[in-house]
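First comes one chain, alone, set out as structure tokens in the form predicted alone.
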Amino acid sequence: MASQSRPFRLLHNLNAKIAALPMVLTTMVVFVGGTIWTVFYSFTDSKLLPRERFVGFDQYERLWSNSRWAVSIENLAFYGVMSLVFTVVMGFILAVLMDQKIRYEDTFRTIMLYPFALSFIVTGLVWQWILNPDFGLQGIVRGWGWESFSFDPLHSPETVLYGLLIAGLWQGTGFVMCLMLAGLRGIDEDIWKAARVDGIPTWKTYLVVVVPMMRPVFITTLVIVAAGIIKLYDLVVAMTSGGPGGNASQVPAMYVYDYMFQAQNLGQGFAASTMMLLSVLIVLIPWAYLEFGGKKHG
């Protein structure tokens, strides 16, 4: 009986499966095929054009002995940790405030989400102007009479990452807020009523009850934000071009682009992009296990 029902299950929603077939084939050919192609040629000494002359792990040894790559990894790690923490915390706090059934909620939500609709290039140019010491925030405040006021993070190697972080938080926090707000709206109202009956303070209800119930939302948010951080490129190019001082705000995606299209060293670029792919897998595999493997063994 089960063997007879299996073909019928395969034919279920046949039109939808046929409609999805081009996208599946595109994903297999473009993404999976491109990934395999990139990893394959990362073990060659390809220069201007790909060539199948294998050099083993030489490209990876050159990669990790390159000080520019080491600086880019350090910068990305610092930016990534700070961005993850502040984006999630600020997004959750804003979602909690928005969940209080305030007036004009739709307007505030649209205003907070609007920066996410902009490209990183536009965001970078806007914040490059805001942080400009001559006619940006520093120039405006000094024009009001505070001549000693100084706020110029983009022109100092010690503070440039903080300038990038401000722009990144401005763009991404609204999106995280919407994800968190959707999770909060999914909490059963009876839980809030029971907490009020038991006399549990609101802040403690959020920390002890609500946050654990929103674990899938937090995990998904962390994965989305982390994946965006790993491929960070546009914002850095628009605001600092990797400077000041040469490599103060260098990130791995810039390293890949420069070696593949400017230095004409495809093998080195492929090796760097393969390491970025590995970073994405390090993020995705634990998420997939927590979401699917944990439920299966739960």
Second form
Amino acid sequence: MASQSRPFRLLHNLNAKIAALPMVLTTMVVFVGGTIWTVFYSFTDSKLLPRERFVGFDQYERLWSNSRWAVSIENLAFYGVMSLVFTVVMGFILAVLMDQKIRYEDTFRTIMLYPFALSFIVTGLVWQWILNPDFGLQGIVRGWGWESFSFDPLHSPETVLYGLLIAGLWQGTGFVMCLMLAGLRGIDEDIWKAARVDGIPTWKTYLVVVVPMMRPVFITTLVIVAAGIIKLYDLVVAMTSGGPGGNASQVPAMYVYDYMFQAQNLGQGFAASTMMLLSVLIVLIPWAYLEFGGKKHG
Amino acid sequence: MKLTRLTAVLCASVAMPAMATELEVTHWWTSGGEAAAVAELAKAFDASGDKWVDGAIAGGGGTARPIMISRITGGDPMGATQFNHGQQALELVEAGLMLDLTDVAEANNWKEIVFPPSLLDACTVDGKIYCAPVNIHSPEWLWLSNKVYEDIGIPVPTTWTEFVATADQVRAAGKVPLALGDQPWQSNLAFGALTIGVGGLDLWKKVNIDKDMAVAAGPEMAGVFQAAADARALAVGSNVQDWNQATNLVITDQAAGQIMGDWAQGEFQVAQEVAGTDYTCLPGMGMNEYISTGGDAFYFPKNDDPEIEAAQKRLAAQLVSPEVQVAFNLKKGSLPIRGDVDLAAANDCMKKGLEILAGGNIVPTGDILWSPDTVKQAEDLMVEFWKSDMAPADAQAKWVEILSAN
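Starting from the form predicted alone shown above, please give the structure in the form predicted together with the partner chain.
Shown next: the complete complex, the earlier chain at its head.
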């Protein structure tokens, strides 16, 4: 019986399966295939062109003893945590404000979402000019007569990451706001009415009732924002090229690019990109386990 | 300058008959002086009946080379492309992706005329020649603004030691003593120049040619690292990114000096400054009159179309020809790759370079001696060292580690 029903199930909804086939193939070949290829060659001493001469974990040892890589990881961790916390918190607050049935909501939403339509390169260049001490904000304020005003985050190794953060938040918060707003709109009106009847203050309703109900939205947001953080590259290239001080704002993706192409050392670049993949997996696997593993029983 | 080049290309595309073979040439010559020089190459090639399609890639070699390499390995080869002499294109040659120019070289007698011969050696792999050298560049120059020193009322330094000694006075006058951009290779270049200038030629040769790691870790090199640590204090306050922005600080007299290759010359020329009166150049940092000779060469990726191949060979022959050599190098501020051309129009600085070249006081550059991987790691280390307060001894230890891993 089982063997009879099997081909039937495979053919079930055949049109949809055929339609999905190209995407499945693309995913398998481009993403999974590319990933396996990269990991495979990260164990070789490939230079400009890939070659199969295995060196074990040498590339990884070299990677982890490299100070530039270590700084990149630190920078990314700092930027990542700050950016994650601020985009989500600010995005949520903006969404809540937007949800107060205000006038011209469409206009505000458009304004908030516009930065997201710009590429990171454009965002980076614009903010590089705004933060430039001679032409930007500092220059303008000094021009008004406040001669001692100083705001130059991009040229000091201590503050450069905050400079990047300003641009990153400007670009990303609007998008998070829209996701959150969609989530808020998905909350049933009756819940609000029930909370009002029980006399729960609005802020408490948001925190205790609405936020837990928006869990799927938060998870989507986290995954999208986190993926964007790990691959952070173009914003840094446009704003600082990894400087000042050579590596004060280096990020792992820049290391990968520089070593794959400038240093003509594919093996080293692959090892670094494999580490980036691994760091994504370390975040994703426990989450996926909790999220999907638990649901089967519950 | 960009506009001029664009117009030149546009005019050429209108004027040329359809039968001319088009060759796309990629390079990273985009600063004012460089663009003027490359326009000479294009002019000569167009005049000979073919068509030069300019493929300038902005952002310097570090940005341009990955694009060039991925186009060649990705099966979209250009007609010709710039690389520095040496190991940058070595693997592409070994993989059989580059056109063998041996017949052009023999027909034009390159073995006899290319001087110094090490340039042609850098183009040779397994006895075959794969690139056409176009110029000689030497990185070990100190460029000084005369006006800065006149304003203070002291004579323009003639050596690096004098330069360091007067740095405090320059600083007191509100100027930056040493202009240094943020790009990693600039820090590495400055360090290399200090090695020859302060450490001397023997030391340089032992480390870079004999690859003697005991010397690299030794006390003489420690002295060079100390000199670099002193120099980095002089560079505080030059917040620029690109090398030509740093050169511009010297041209506009905001900075007293810059350690930069002789390509800086082109920038002074575009700004209409005169060598000797507006600015001073000190080859070998004024300490040891030695220069290392690397430079640019054109490689020709293999192509299926025999017509394109023929045009590639025509261009290769032309790049080495005396007329093109003179026209190009005068604009570029670099030295010609043949000793038999007349550079009467050369200015003071180029003449200094020519003399050193004729005197044979030359060594090969790092690009020829070290793999791109090693060069990149050294650059990463040097920019960290120059732009932070890393202890000289720590930097030296890391440096030796990088070189010995090669």
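None of these values were measured; they are calculated from a predicted model. Residue numbers count along the first chain shown, from 1. Throughout, rigid core stands for the largest set of C-alpha atoms superposing within 1.5 Å between the two forms.
Once both forms are overlaid on the rigid core, the distance between the two CA positions of Met276 between the two forms is under 2 angstroms.
In the core-aligned comparison between the two forms, the Cα atom of Ile18 sits 2.3 Å away from its counterpart.
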